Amino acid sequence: MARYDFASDNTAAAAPEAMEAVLAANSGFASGYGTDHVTREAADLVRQVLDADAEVRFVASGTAANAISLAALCRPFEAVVAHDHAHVCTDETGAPGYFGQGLGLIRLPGASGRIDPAALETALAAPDVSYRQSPAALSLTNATEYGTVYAAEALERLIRPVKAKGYGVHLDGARLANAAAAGFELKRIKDLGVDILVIGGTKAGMPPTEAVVIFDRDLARRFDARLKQAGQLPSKGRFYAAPFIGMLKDGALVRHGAHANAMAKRLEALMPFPVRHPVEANGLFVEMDEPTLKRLHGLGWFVYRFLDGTVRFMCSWATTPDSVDELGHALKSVA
């Protein structure tokens, strides 16, 4: 039977502290569409957690949450600047595009995931022409596709040059509680001009749900009327909101996202293959031929070939520490 331990962070289960918020929500009456009690607190505790006066909502999926925030950034003939091998870019069937009602994306270079700034600074500069999508917003995510963490300090100076021309920016969080346990402070994030974020639940260790936070309250606007139109504003919306009343209230969100940097780390120890790129967050990426891939597969541990051509291993708020081990084990054998 094949294991799916360090295939993605998404395919462990739901962390305890999420699962008894969300029963702890089963009970009783309460209105619907997001305006309930236990979706009132979620968002205060997000507020809170980013020390940020923002509006909250909670959608089904980091698709969804990324689609909706870049289409409320851009219109339909603008583009969206990313990273070559972004979410939204790579894994996403166009949504932005798609709920964007034609928006484009203007795909960037830079090592381990991470933009380069050069680059960035030369489509910024490219002039406006009638027959190509111009820049209007900016897609950043931490950590990266890569398991890097961008330091405040390299989010802000992407940043700077995009706002001081009156462009949006969109950062695309579906690790971010990883990237708090590297050491990136989320209190920082409403000082570096981000107008969206997204908060991941999915790969943090909750059931189906992210937080989109907007921290530019004129795109609040209808913003709930966008999300009804998208089938992202559920009837018993306190079920999508339960999830972070239970992983934020005692810290359990940045502790998971501790414990799966340590068990990237353990196994970055035990790792025989070179390792591609540094180990920052709760993923490893590393240099495996194809035979030697099917031989891991033959044991049962199911892992991917990522976008670089390297083979990928997640790992999760489940992860144990025996399971780091026997992979390592079953790594050695193939090497």
The other form holds:
Number of protein chains: 4
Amino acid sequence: MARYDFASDNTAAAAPEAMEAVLAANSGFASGYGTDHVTREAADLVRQVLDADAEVRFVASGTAANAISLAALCRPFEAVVAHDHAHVCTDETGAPGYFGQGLGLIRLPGASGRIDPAALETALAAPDVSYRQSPAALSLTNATEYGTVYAAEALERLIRPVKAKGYGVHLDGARLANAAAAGFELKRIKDLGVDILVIGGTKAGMPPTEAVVIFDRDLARRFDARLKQAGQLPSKGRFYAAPFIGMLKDGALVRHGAHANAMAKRLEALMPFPVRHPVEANGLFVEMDEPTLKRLHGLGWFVYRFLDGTVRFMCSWATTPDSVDELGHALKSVA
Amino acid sequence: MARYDFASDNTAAAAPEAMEAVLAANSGFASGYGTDHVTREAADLVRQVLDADAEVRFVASGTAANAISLAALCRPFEAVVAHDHAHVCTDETGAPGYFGQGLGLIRLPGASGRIDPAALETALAAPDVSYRQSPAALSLTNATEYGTVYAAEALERLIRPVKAKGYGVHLDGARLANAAAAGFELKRIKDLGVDILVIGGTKAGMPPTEAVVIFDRDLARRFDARLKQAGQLPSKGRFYAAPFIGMLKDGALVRHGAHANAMAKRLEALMPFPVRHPVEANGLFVEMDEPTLKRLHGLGWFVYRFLDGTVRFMCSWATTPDSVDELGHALKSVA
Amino acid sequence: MARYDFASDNTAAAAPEAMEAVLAANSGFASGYGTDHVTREAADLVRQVLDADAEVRFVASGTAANAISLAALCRPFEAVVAHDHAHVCTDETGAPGYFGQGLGLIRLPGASGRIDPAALETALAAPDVSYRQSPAALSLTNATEYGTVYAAEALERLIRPVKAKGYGVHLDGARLANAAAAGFELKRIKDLGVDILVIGGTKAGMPPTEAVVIFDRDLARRFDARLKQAGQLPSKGRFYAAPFIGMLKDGALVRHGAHANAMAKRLEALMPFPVRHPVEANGLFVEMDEPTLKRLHGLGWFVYRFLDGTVRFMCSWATTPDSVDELGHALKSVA
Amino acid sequence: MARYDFASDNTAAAAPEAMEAVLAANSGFASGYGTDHVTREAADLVRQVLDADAEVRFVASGTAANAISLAALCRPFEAVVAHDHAHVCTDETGAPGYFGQGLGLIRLPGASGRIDPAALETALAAPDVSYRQSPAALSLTNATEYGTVYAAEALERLIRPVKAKGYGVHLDGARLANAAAAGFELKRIKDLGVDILVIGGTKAGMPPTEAVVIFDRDLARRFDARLKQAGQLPSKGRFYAAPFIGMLKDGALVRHGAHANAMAKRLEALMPFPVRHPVEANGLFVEMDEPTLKRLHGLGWFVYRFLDGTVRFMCSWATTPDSVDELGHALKSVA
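Given the form predicted on its own, state the structure of the form predicted together with another copy of the chain.
Let's see the whole complex now, leading with the same chain.
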């Protein structure tokens, strides 16, 4: 049977801290649609971790969270600027355009998943013309799709010209835990100009849940109606809030992120194939030809070939040193 | 502190059968997006309970499940026929129109939540004109919003003229467990002409999850892409599938539904106010003036005034006979 | 052969003033997409007639103009408040929801096509809840669908509480010419709080064209992109602008409107059936049973039964006194 | 003052044949929404020219006609395959995604505006996966954006594998008149597998109008409602139908197309700059550096730099040999 340990960071089970919090929350009656005490507590914890007075909601899907955020920042005849290989561009079946009724995506290049600032400036400098969807927002991802991490300064550099234009900023934090573990300071986000942040729960080791953090209070108006209409205002909200309590109250989120990052480093040390991108978070991208990949699959290790042609190995909170070593052996045997 | 025991059937915690299945599923690595073994097992159980060879998906939201179903049956310039007080018409913030880009809702009358067959026939007989959204699908709800239950024959009577027109049929089964407990045979659904069925998990006592059952295989083509785009193809699918395993494998779903129905009957027996609709499932709708309702709220019992002006009391798997009796006392004291 | 003279005010040909302006504009080369000199001149004339410094665009379709306006004022999870029988509610195949991705319509009662102020206040007073589309804009129609005319004061009374809430206002002026001819002062619109006005060209006797007047400059940002995406930024803009030049430069618009109104009055004087609504503009609504209507159809006069059950007779710039008298005879013969 | 003669083929006035037909149609009363005798006659003529028993509608906008067609062929979670520089991809402000609620565009390379068949095959061969919008239709353009013309055989080669997959085909004929004049046989379209064709009126020398030809009768169901909702079912339909009568009844459409093509050839003969694409229709694309283009603008000749970096010169029915020669002199003087 195929092993999915390294296929993605969403193939892992949920971490005990998260599940215990779910079980603790699963008691008695609670009011619905995010008005319950569990949701309140979790939102407070998120605010505390970010040191920010922001609106917080808990939703079921990262794809939806991103798409709803972009639809809040951008009208259908406008566009979101994002990295060419950002999840919103490549892995969400066009969800931004679906939730945002055709809003455009302007896809920018940039090494190892980070947007090239010069390309961004060119995109922002293009004249507003009626026959094209002009930019209205920037979407960033940290850690990036290629396992690299933006420092706060690097984000600032990208965000500054965007805010100067009066445009919005979305930060996809599906792997924010890994970025934080790599040194990205969560408390600095509030000063970077981010309008909406999505903190990934699922890839961080929780059961399905994502936190939507709205820094720009104007955007928050009627946000619950926005979520409800989009199928993302859960009646039993505590099931999406509780995992964040479990993972935030004593630092498990970043601790697990650090573990995942360390496992990626351990794998890098064993990797007999050329590594293509800096290993700064929990992913490893290597050059491997198709017959070799087939042989690896043949040994039961399922991993994907990624958008840039590399083969991707993802680690998670649940990755064990033993499984890394096992995989290392397998890799050597097929090299 | 307010008690939400009877405010809705989604204020309850999740039932032990569901949670145990979640915990059992939360082990090891699993492939994503509904391709895992837990999802497979749960889908098989749903098919078995329905005695039907249908496609089954597990999603996070009933609102989304309904809206996606209607969007699959109806184009934007067409309309869905539904009861005036159906959940899709009144409680989903226009989600059908959002997911279906403005698809119309033709709202029909009918006593106690059941569509009046004559009104349906009139709606179907209206000539197709370009300036109006003509019907393309019927949306039914069982048990209804008013705690009544359609027998299979009653559904057949409504569905027959709809299918004769070549239109689609959606069945909102948010409270299918309660309908089943009241005698509605689940194995008959497959022969009624229903194209898409949504089986409610949340209100039936599960953590957030709903099963989408696609009887019409043509509709199932690229359904995963449809769900993914709509933010309803969870990567960690097992968390939405597992509760159905726990609740279906030994009949807990219908057993809990029967309990909730029995609690509603128990409450009816104690009710000092006129009951407006037949108590066939887990809800009770009574006539109560505003000062009385305020007094009841003052005693800590939170319940809603419903669309028809009655006050609604909902029971769930978690409703205890003691709490019913407590509420009965409170009601007497404010009567 | 059926005669459509009174079936609608869009069955008439275009008036000579409009066509001459089109022919005059149809010469030489002109830049596209509304940047041409004809469009500039027409926009200036519209501003002059309204005595307002507003943005003006010319589009092909009133349905689209209305829907685009509402989509500009209202997000998908919000609703537009309108008269139950407003054109946007009943005759546009759900276009507001299509262009606005499911934005809601809250339909209010009111005698003879005018919104009941008390009903509006009730709608505005409803609490904002997440499961319902709350109001974000008011849509008004002058002249109304029932041939009545709001005075500026009556509009003010409706608009004031809407603006107090911070909501937007749209004025559907498909028959603004008739309202103006009936005494509604066009120069007062700018002070009423209207954000977007659509001035009907088609029903006023032009070839297909409508003017969109944007009083709120914030709304005008990227409006050309909005129109282009919606298929309403014509490349050969002069064909939509020129008719307004012909009809505005010497007052033909209101003059033709006055003629149409006078013809409706003339028909009223001859009408052997009970007239249901005050005849203030160019329409007449009468009580007539089905066999009688059939007989009238049999005589070749095609007219529609309207939403309130009356039979509607519409006059236009092209209605002749003779045809009114002819119809009067026919009506007497079937009475 | 700037001259727009060669800036686009939509800067010209309407041809006399078209305008005479409009004036002829502008008489008496006519029923609305495309049910009039003028529309009938025009539709018959379109069918005759195509030798096809197809549904025909006349609409105001090519952008809308294309977008509505693509929305009819493709669901939001699917994609349309088109040339990277097709008008639907680059010049319509994302209209396909707006009308089609986020439907995707898969953009293919190909020399001089023609889709590379190998790239198409690769796109069609990509596996259907849930996280990507898979192809559901092909959009072709003839003549292409680069002034080249597909022969029927070339279209067949592209269409065959698309139909083999069961996908739809849209043909954007904004410049079909020019393609026909270049030898593309209109009567062959019906056998090529095209499901929806848009015949451009505007660029062919008419006032704003486009014909939508629906070969696949299944797609035609409720098409009027589709158009009405999208703001493209004009009440005074004769204004959009009449120009086609004038241009089709004695061959003016193709005759004018041939003239425009000949003018492009004449310009090619005078062109002192390298011509980048074969001149097969009415456009000329040349290499010209920015200072030279500025000088040309300085002489009053307004033309655009196009997507591939060339400078585009478009001819139309209204282009005179004298103006070509004038431009030729100007070009020499700036060369």
